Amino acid sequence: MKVKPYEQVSAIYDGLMKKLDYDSWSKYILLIAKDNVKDKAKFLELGAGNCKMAKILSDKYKNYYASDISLSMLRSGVNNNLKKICCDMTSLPFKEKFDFVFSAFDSVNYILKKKSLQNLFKEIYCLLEEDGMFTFDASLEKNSLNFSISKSTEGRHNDYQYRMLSKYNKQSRIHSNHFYIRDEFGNEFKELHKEKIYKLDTYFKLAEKEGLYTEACYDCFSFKDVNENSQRAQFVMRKIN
């Protein structure tokens, strides 16, 4: 049976992301904001799935939104005190500004068409403080090549036995993971998740366009300028002023 992706990956995700290191990735992103947001600033988390990361920084942050496109993905955290809002993070419902909106695990990539993207643009330009900023990280194609050699990865987590299949069309430049999911009953569903792996320019032009400069481009989880080498970038931009 196909679903929605994250319909029953969301009954999976923390064994796919055992491995995943939610304090360190926060505490990059609080050095991020460190000096460029006050505590009592407004945060907006963007694709923010099952909120282990939006836990950690609203212990600091207290005025924290988090929102994501999928309700299941935001069912499955436990942390009820937050405010969850469900959305397409192209298409946001915000009437109020933020100072700080930012996006992790490569979400941005999960938007398929230019013209979506630069949508994404457009409402944070709309969203953000004067002084405000928004950060975000983003596969490349480093990461896409590398990663698809392991095509296949088998688990059990929470009664659930599932296998992800992992490819990268070099011409689409789609990365592409087949889900095959089998709960305790017997039941099978598989999920589709695409992700476009777009060139670095394209961020830059078309943030440009709807008002966007890029304060800092990072290879992710540091504070160096991206390079050839790099599998992550770590967008940093602001409005032009």
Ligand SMILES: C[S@@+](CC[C@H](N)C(=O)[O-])C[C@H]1O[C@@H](n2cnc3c(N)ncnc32)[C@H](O)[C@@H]1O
Second form
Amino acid sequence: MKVKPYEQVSAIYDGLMKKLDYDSWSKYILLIAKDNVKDKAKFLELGAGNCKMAKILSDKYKNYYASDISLSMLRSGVNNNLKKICCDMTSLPFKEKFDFVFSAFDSVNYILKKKSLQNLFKEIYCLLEEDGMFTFDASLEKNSLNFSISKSTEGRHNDYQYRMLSKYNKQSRIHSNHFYIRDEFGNEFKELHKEKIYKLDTYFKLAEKEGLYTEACYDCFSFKDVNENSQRAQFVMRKIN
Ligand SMILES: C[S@@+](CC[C@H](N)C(=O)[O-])C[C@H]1O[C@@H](n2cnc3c(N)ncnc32)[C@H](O)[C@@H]1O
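With the form predicted alone in hand, show me what the form predicted together with this ligand looks like.
Entire complex below, previous chain first.
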């Protein structure tokens, strides 16, 4: 049975990410936030998934909102004291403003159309405080080129078995992940996740059109400028005054 992205992957997500160091990733986000926002700052996370990072970061920043388009992902997280909002980051429901908005781990790559990416920047412009900051990472082509020939991984998590097939199409710049998941009752599910691998310039230009400038673009997990060998970029944006 075909299901929408993350409906069943939410059940195996922690298994898929077991090697991911959320503590270090969160520390990196904290370092970016540190000199820019006060402890009482209003934080908004987009594409928060099952809220692993939210759990860590909201320890310091209590005024924290975690959002994601997938209700299954938000529900699969354990931290129920968090304020969680199910919404699409390209069409946000908030009326109030935020000091710090961020998104981590490819969530922005899930926006497949330039027009929608531009809408994201438009939304961010509206909900950022004047001195607010928006930071997000994006997976780059250097990473996807490792998948020009498709790669398959298999695993087990709780009572689920899964196989993931990853492939990059250089022409369309779409990186696809096909998931084949079987639950304990033998039910089989298929999910297709597509990520768009935009050029760096696309992010800079679309953001600028919506009134945001890129204060820094790092080789992700460092504070060095992004370069041609970077697999992931970390953008730091502010409103143009
Ligand atoms: C690779 S996961 C990353 C989740 C989390 N940030 C983490 O580090 O584990 C990508 C997440 O982006 C979410 N997502 C994809 N498109 C979205 C959109 N348009 N608006 C909000 N969330 C979106 C997915 O539902 C998924 O939870």
